[in-house]
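Just one chain follows, in the form predicted alone, and it is written as structure tokens.
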Amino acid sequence: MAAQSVIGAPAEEVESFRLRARAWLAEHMPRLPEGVDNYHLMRDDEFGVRARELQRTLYDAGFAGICFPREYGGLGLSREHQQAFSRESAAYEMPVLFNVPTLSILAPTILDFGTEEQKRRHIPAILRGEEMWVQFLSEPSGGSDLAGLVTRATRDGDVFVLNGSKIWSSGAFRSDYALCLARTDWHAPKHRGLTMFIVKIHQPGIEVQQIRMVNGWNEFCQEFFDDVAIPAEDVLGQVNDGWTVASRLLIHERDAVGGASRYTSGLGAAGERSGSATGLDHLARATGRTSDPTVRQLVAEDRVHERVAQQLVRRVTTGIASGYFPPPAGAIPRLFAATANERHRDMALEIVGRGAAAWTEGDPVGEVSVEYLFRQGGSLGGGSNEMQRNIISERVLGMPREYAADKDKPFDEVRHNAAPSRVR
């Protein structure tokens, strides 16, 4: 029986789709160099120029937005179709720069809460590669308490005037739009006085500063807002109900980071590793340690983690779709992915040993050292591991929530950090 698209019309069988994608990829997409994956190429595509070109190529050929609704430029097909395409495209250049957060987090949030005009304006542009998006959530003074944010948006007729600062925004310097959570009612309790906005990034009043990290990357950014006028029509969801939007956004983020999102495209999007230069089997060969029993055990452990991650994603996504699990169960594969990634970095360093201290250009050992510096990054995206454990205990297992002194108190009566001053 044929699969069904989201609008009810018969859809192409998965195997037919797979074979058609295989033939098209071989004819039209550039192959990856030996030992290089798309995530390594992404580092060289600093401003996303190549990713935009590749995304447009996919769109023109009818392979972009495989699980997005047809009425907004997608194909309206199933997760199985997307997984088939991701596996077939493993050997080719793919615009993975669009995967997180544009395709897997922010576009789905727009689908969930956007007006018809907002969805028709932005979703097709995203799928065509014309718009990259980023989320403006975290603040310099906020720590892990997202609802305690102090960036404000004040209503002034038909616009909201935005002031404050956001931080840790991945790729904001290259992005076109953001979803920005700001405080619109200081007299309401902290979760009930927030509003989510669609914000055009490169406009007067917004300054984006890149942050250089210890591994040499400058992907993270801090933004400063000085009297930025946001049209009221760019509110996503309802005024003062931004926490509802943010909560759904974070579910999409946990799915994306945990490998469970149906909207990402390309190998690595569904819990699989791509066999890059930092794969443990590759490192074992590069260091001449394939016969070392300790190394062989590490490679086996890593493979087991990969298989468990894939099965966990399938189990949880199926459970959420059937209603057996609540949507916050996405924290389970997200937590496993983060802890497995930490272990992967540790094992890679153990395999290369002292060689990680110094290396020559092109030596895969160097990749291990640099990536180890970013070991904790995967344990923070979508909320820290500790936050994922709280979500699992409270929203999946039904355990009681911990005491919060500021619960139901007006935010202007709660002690909180002040907005940061600009650093020049």
Partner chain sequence: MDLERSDDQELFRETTRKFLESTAPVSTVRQWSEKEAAGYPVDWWRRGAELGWTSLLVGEADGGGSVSGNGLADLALVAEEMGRLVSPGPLLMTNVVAAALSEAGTAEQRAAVLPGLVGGETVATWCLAEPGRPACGGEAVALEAARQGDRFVLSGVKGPVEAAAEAGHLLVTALVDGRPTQFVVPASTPGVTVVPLQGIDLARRIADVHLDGVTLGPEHLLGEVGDAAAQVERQLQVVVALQCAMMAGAVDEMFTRTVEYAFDRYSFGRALASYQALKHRFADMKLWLEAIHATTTGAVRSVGAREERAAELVSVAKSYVGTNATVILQDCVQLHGGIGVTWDHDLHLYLRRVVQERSLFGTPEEHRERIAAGMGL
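Now the other one: the form predicted in complex with its partner chain, given that the block above is the form predicted alone.
Shown next is a single chain and nothing more.
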């Protein structure tokens, strides 16, 4: 089927695009070493240097931003083109570090709300691998109640002056820009006094501190803002209407984490586990348990979840597009991915058995138990499972909203958690 490109010229057929991509990948992209996936490589690419180079290579060859509009450096092609490219690229090194959040969450939000100038400044730079982005949303005082944040931005002539702290921002130390939600009006009810800002991360007044995680990584960061001057032209959307921007960002985030985004490139974004180094089929082989009936059941159950996750994404995206589901139904694949991931971690632990307690350094079997420690990561990041369940029950099933003590009250009269403190 011929897709229609943004500027109206008939686009390349998916099949011909696939074949062209196949040939190009074989000639220009480095092959993944046996038994290693891109997510493993990512760990060794601490500063994203390799990812930036690879992203640039894709861009120069005309394979970056497949679903992004052509006027901002993308290809303006369909989801099917992107899927075809992702499948073809499975055996190669890919800049997956750019997928979440840069390409799938922040770039689409900028496309939705950015001025022409903002879009031209940032989207092509992102696609060229020059800008990596993060989200500055959660704060030490709370993440689920995002609209209750207390970082402040005060207008002073042509600039806003930012003070406060953000936390859990993944990969901020290696990134260039952030979308930062801050409070600009303390007398308005909580949703109506927020503004979204484009913030350059490495600049005077911003201190970025890495936080060590249970698996030993230092992905998490906390930022401290000390009178940071943000030019007024870096407001994304309208002043005091940041909640509208944030809500849209959260939809992109849900799609990204749930596997429904069309802006990610390369495999492994959503639930594609089997075949990879930590796939349960691989573990069953590595532990010599392929004929154990219990293990066979677990491997198959994981495969079932992998397939159903993909089918569910298709159902929900089609249903939202046709109006059968309201947009918040994006929470459904998001919650599916998180709960399937929890189950995956449990099953992996079960398969490796005693091997979870001790292993030879570098053995993927051992990594399973370390990943088990991070089991809840996928159920918290991008809005916790509890928040997704609130969304599904209230905004898909229409059940009564939870009682909110801060509803319609000026924010400065609402009780909230203490201002930022340092987590060490």
